[in-house]
Each structure stands twice: as structure tokens, then as C-alpha cells.
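Form predicted alone, single chain, as C-alpha cells, below.
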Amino acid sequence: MTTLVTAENVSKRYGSVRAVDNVSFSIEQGKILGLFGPNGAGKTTLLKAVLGLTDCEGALSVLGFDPFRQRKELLRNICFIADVAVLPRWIRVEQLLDFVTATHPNFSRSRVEALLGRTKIRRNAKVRELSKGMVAQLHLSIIMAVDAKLLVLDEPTLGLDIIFRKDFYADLLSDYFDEERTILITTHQVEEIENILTDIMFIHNGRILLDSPMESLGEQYAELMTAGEAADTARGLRPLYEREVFGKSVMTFENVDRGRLANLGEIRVPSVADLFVAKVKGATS
């Protein structure tokens, strides 16, 4: 299986502080990545570097390429769709699609054309009378008409509905993604992406603190749900992480054989956003 990105001992500071501390990991074609981390984790700073808008210690590699010394030709083979729109306010949709055309060797128009076809968008409108979901499908449109490797997108639908979000996605998968393209995403709204995710990936501090393919996540960690007697049992287990759930204690074990488990209650795979909060807090605790 092919690499696109990889990073060996990757660290970035800001004067005292270090947003990226020391990471390695790697990601492979064929892929979608969710990157989760809380606001100042050093998600982004990680984005910016594989993206080639900062420097950084260590070495990393994206598509083959030094991404900060060698952006240009990284950007042939990379989009990148961010939490705010950044096509210009002033000019037409028509406009748009001829600069693209003209600049991007990788677009496609009649692709694009296909695409927007199926939206109320109007070649004549200037973006800046277009509502907020209209200009994510127009940049989305835009994006998903690039023959890229490797697509960026970081919080894609930001203040946007449930209705948008959910065809958004559904887009995505239906009218993007293959085998040969690889898509990195981080956003706040873990539970509605973790059904399209093949590997995750949750950072803190800096630092990562679970890098996994989804399909092996039942295989290291395990829920229980418990009371009583039983839940005094269980934290002899040492519990990852304990929150309360109507009156029951529910507790993230890692590396806990479930045999042990089995008679102390109702036991299931955590979701993602669970295991996320159990292991933010049980790094913190």
C-alpha cells in the first residue's frame, strides 16, 4: 500500500510553546483520516505543516514532498476546504470556474458543470449572494472536480444544517472518494463522520494519543456499563476513563480482557466521540 504523508519525530514551536510535540505517524492511499483533538490541541498547526503553510522540526513528507520547501508542486496533487469561505465576495460563480479552469491543470469543467447542475447555484450570481450552504456546495463542487490525491478538509460544515451536512458527506463518498484518493478531516461533530472513517486519529497537547485503524478500536477497547457491587469490581480493572449515566457508571477499559468483564454488566464498543473524551481525560487525570 502506497504512503502519502508521513512524519517522523514532527514538532513545531511558538516561542515556549510547543503546538506539536514530537509526533510520528503515517498516513496511507485509500484512506479517510479523522483527526480529533479540543481547541489548542495542535490540530491545526499539524494541518498547516502537512499543507505547507508553516515549518517545522523533524521530517515530514506529503505525496513525496518537503511541503513547506516544495508547496508549489504539492499543491497540484492536494485540496484543502477550511471552517470559512474563501472564495472572493465580488466574483460571479461563471468567473470562478474559468480562473480554475485556466490555473489548475488537475480540473475538470465539465465535471464541475455535472456537479453544480444538480444545485440551485446560479452562473451569474456573485458569491457573495449566495447563502452559506450554497457556497460550501459551490466550493465542494469546485474541490471534488480536481483529480487530487489527497483532500484536506478542516471543520467542511461549520455552521452549516443537518440537511446540508449529512448530503455533504454522503457527496463525498458517492462522488469523490476511491481507492486511489485519501481524505484527512478533522471537525467537532465526531459522531456524524465516524460511520465513514477508516482510521482515526486524536491528539492533545501536542502529542497523539490514539492513532488506529477503526476495525481494530473493539479489539483494544471496551464500554461497560455497571452498578453496585460489580462497578466496585470493574474500577479494580483500572477503568481509562468513569462518567455516570443514570445513576449506572460507565467505564472505558483499554487492553482489558473482555472475559473479565463479561459478568460485571452490559459491555459494548465506545463510540468515537466517547473514546475521544475517555482519552483526553484519562491523559489529564
Given for the second form:
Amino acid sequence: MTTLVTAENVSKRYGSVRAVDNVSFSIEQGKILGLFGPNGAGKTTLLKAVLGLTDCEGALSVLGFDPFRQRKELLRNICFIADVAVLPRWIRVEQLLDFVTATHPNFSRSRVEALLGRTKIRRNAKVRELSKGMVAQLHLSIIMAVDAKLLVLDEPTLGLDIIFRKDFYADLLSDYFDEERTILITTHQVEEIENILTDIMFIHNGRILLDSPMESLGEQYAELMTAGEAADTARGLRPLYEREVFGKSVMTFENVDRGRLANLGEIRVPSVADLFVAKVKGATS
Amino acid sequence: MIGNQVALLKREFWEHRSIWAAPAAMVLVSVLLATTSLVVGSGFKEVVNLAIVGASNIDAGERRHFLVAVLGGFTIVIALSMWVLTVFYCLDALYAERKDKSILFWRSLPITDTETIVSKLLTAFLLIPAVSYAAILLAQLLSLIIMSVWVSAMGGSPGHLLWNAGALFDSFAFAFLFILSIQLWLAPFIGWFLFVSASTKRSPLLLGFLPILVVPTLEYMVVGTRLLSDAIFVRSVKLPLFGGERLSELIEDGRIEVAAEMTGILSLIDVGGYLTSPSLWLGLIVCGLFSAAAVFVRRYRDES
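Would you mind giving the form predicted in complex with its partner chain, to go alongside the form predicted alone above?
After this comes the whole thing, all chains and molecules, with the earlier chain placed first.
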């Protein structure tokens, strides 16, 4: 399997603050990686380093390029949506397509025309005349028409309604993703995308708390719902995090024998959102 | 590289509509003024009679002088508006994309920051002058047509008075050289305004002009010298295109009139002297340094 992104001891400081603190990870081709973290955790800084928008310490290689120093070469094979609102509002759709066609060697005009053909977006409309959902559709259509190896989405559906968000990810999977392509997504709406992820990464205070394939989560983590004396016994097994639900204790465990937990209550694989909270709160406490 | 530049220049044309709208408005205003003056002039019988009677008597020098004055007027008015347009364009060129946050989209495409700044420079040095020159030609041709109709209506000969006066090429070439030389001569200001546009967080107009006014004043108050004010203010009016003379001086002492009648105004232009002027090249170097600083700021600034 081809490794697209390799980061070794990557750090980024803003003054005395370490936004990204000595992180190492790799991203393989054909994966959909969800990068999650609380506000200010360092997600966007890390993405910007991957996209060559900011310099960093350590060794970072994306598609074999130094992203900051070889950004132009990199951006021929990588594309990103930083936010749905970033398309210039003064431009007409036709002009936007003309511009990307002229400047991006891997952009397919016929593909974007086909994708936009499914929408109500008029070619002579200005971006400012489109609804927020249409702007996101336009941006996504442009991105999906680029034959890129790596797609980076930073909060791509921020401010959009649930129907559009569902459609957005459905289109991404059906019209874009294949084993040749890799997607890196950050969003706070964890529940909406966990079903499409192959890998997840949690970042907190600039450090990576978790970097794992989705399929391994069930082996590594367990969530136990219990009460009474069993709860006290379970606490002895050092849960990552504990919360109360309807008078019962729900505890998240890492690398604890599932057989032992099964005797103490009801166990299940934690959702990504619950695991995220457990890891972040556990790390904070 | 060239393909990207063509696309980037188109972007400037789409984004900054004033590049064509301002010269178009100037053409309209100039032609309206010319028409109005002819209509008003028609009210004076003596003037009309002079025009008709004198049509065949006016010698070639006088005809050339008349045309150079009229057509040159369009050149100077539109050239001044071009410079105002250039200042506002440069101040907005790298600020607007940060203000509306579209910079993140532009930077998601395989275009370097250097290519982007080069496109802004090409717009200031070539695209805006080209559109302004086209506007001058249009204004001059429209006014010639209107004057021709007027002269014909008065019974004169437009071919003899206007079109064969021998001043058209002179005026067209003068406009071309004047427009191009102004932009190159004011290059340090273009570089400075682009740098301000790339770096300021707000009020680019204020921050563009404030240092230009304040720093030379401080220099005079603190050090007692006027090096910066000479470099900034004297430079802006001392275009070395006319052999060390200012255009205003040539107009005031009538030399431009004499040249127009006798030899053509192109004879006043010293292209060699202009191109070998150390100040011109120093200004271009200053422009290059400010532009490099703008590239640096655009590349290293954190836009999040």
C-alpha cells in the first residue's frame, strides 16, 4: 500500500504556543481519515501544514513533496475545501469554471459540467446569488472534477442543513471516492461521518491522542454500562472516562479484556463521538 | 506559467470591473464634453463663420496645433484617471481576497504566490494602460467623428481640417508613450501600494497614503532633510520623458504649441533619455523590492 502522507516529529509554534506538538503519523492511499479534536486542538494547523499553507518543524512529506516548498507541484494532485464560504462572491460560475480549467492540469471540465448538470446552479449566476447549499455544491463539484490523489476537507459542511450534509457525503462516496483516492476530513459533526471513515485520528493540545483504523476500535476499546457494586469493580479497571446515563454508569475502557467487562454489565463498541469525548476528557483529567 | 498568467489576468479583469468601467466612463464624459462644447460653440455665429471661412485658409501648422490640443486633452485627462484607477486597483488587489476570505480558494489551486503577484503587476503595468490607451483612441476617434459631422454641418471640410491635418499619428503615438511611461515612472508607488494591500489588516487607503505623507514630514522635522519628500513628491510630477522638462512647463511656455505646429509633439519626447534615466531604474528596483515583500507576506501570512 502506498503511503501518501508521512509526518515525523512535526511541530508548529505560534510564539510560545505549540499548536502542533511533535506529532508523527502516516496516511495510506485509499483511506478516509477523520481528524477530530476540540477547538484549538491543532487540527487546522496540521491540515495547513499538510497543504503547504504554513511551514513547520520536523519532516513532513505529502505525495513525496515538501508541502511548503513544493506547494505548486503538490496542489496539482491534492485539493481542499477549507470552508464552504471561501469561493469568491463576485465571480460568475462560468468564469470560475474557466479559471480552474485554465490553471489546474488535472481538472476535468466535462466532469464538472456533468456534476453541475444535476444541480440547479446557473452558469451565468454570480456566487453571491447562490444559496449557501448551492455554493457548497459548486465547490464540491469543482473539487470532485479534479483527478487528485488526496482530498482534504476542513469543516466542509459547516452551517449547512442536515439534508445537505447527508447528500454531501453520499455524493463524495458515490461520485469521488475509490481505492486510488484518499480523503482527510475534519468536522465537529462526528456522528454524521463515522460510518464512512476507514481511519480516525484524535488530536488534543497539539498532540495525537489516537490514530487507529476504524476496524480496530472494537478490539481496543469497549464501553460498559453498569451500576452498583459492579460499577465499583469496573472503576478498579481504570476506565478512560465515566459518565452517568439514566442513573447508570457508562465507562470507556482501553485495552481491557472484554470477558472481564462482560461480567460487569452491558458492553458495546463506543461510538467515535463517545470515544472522542472519553479520550479528550481522559487526557484533560 | 503563461497559461496561468492569462487566466490570472482574466481574473483581474473580471474582479476589478473598474479596469474597463472607469476608462469607459471617461470616454463617455470626454465625448459628451466635446459634443457640448461644439453645440455651445455653434451658438456663436462669429466662431462658426471663422470655422467655415477659415477652413481652407488655416495652414497646416495651425490645424495640427488645434488637433494636438484637442486630442492631447483626452490623453492627459484619461491618463490622470488611469493613475487614480491604478492606485485604487493596487490597494485592493491583494486586500479584497483576504477580506472576503476567498484567498483560501485561490491558494487551493496550483498557482504560486509569485505568479499571483506578477499578475497584479502585469495588470498595473500592461492591462490598465492597454485599456486606458484603447479608451484614449476611442475618445479621440469619437470626437473626430463628432467634429467631422459638426464641420460638415457648418459647410467646412472635415477631411481637410481634421483627418488630413497630419496630427493623428502624432497624437496616437504620443498617447501610447505617455501612458506607458507614466506607469513605469510611478512603479515604486505601484509596488508600495501592492505591499500595503498584501499586508494591512484594514484601511488600505489610509495606510497606503499615511506613511507617504507622514514619513517625509518626520524626516524634515527630525533630520532637517527633504530626501524622502523629493523622492516621493518631486518624482511624481517630474516625468523624464521630455528631456528633463515637465509637461506643464512645455504647455505654459508654449513650446508644445510650437512643436505641434512645426515638428509634431513626438519631437519633444526623449525615449532614450527616459530609458537611461537612473531614477527610472531605481524606481523599478524599489517596485521589485516591495513586490517581493508582498509575495513574502502572502506566502507566510496565516490566514486562519
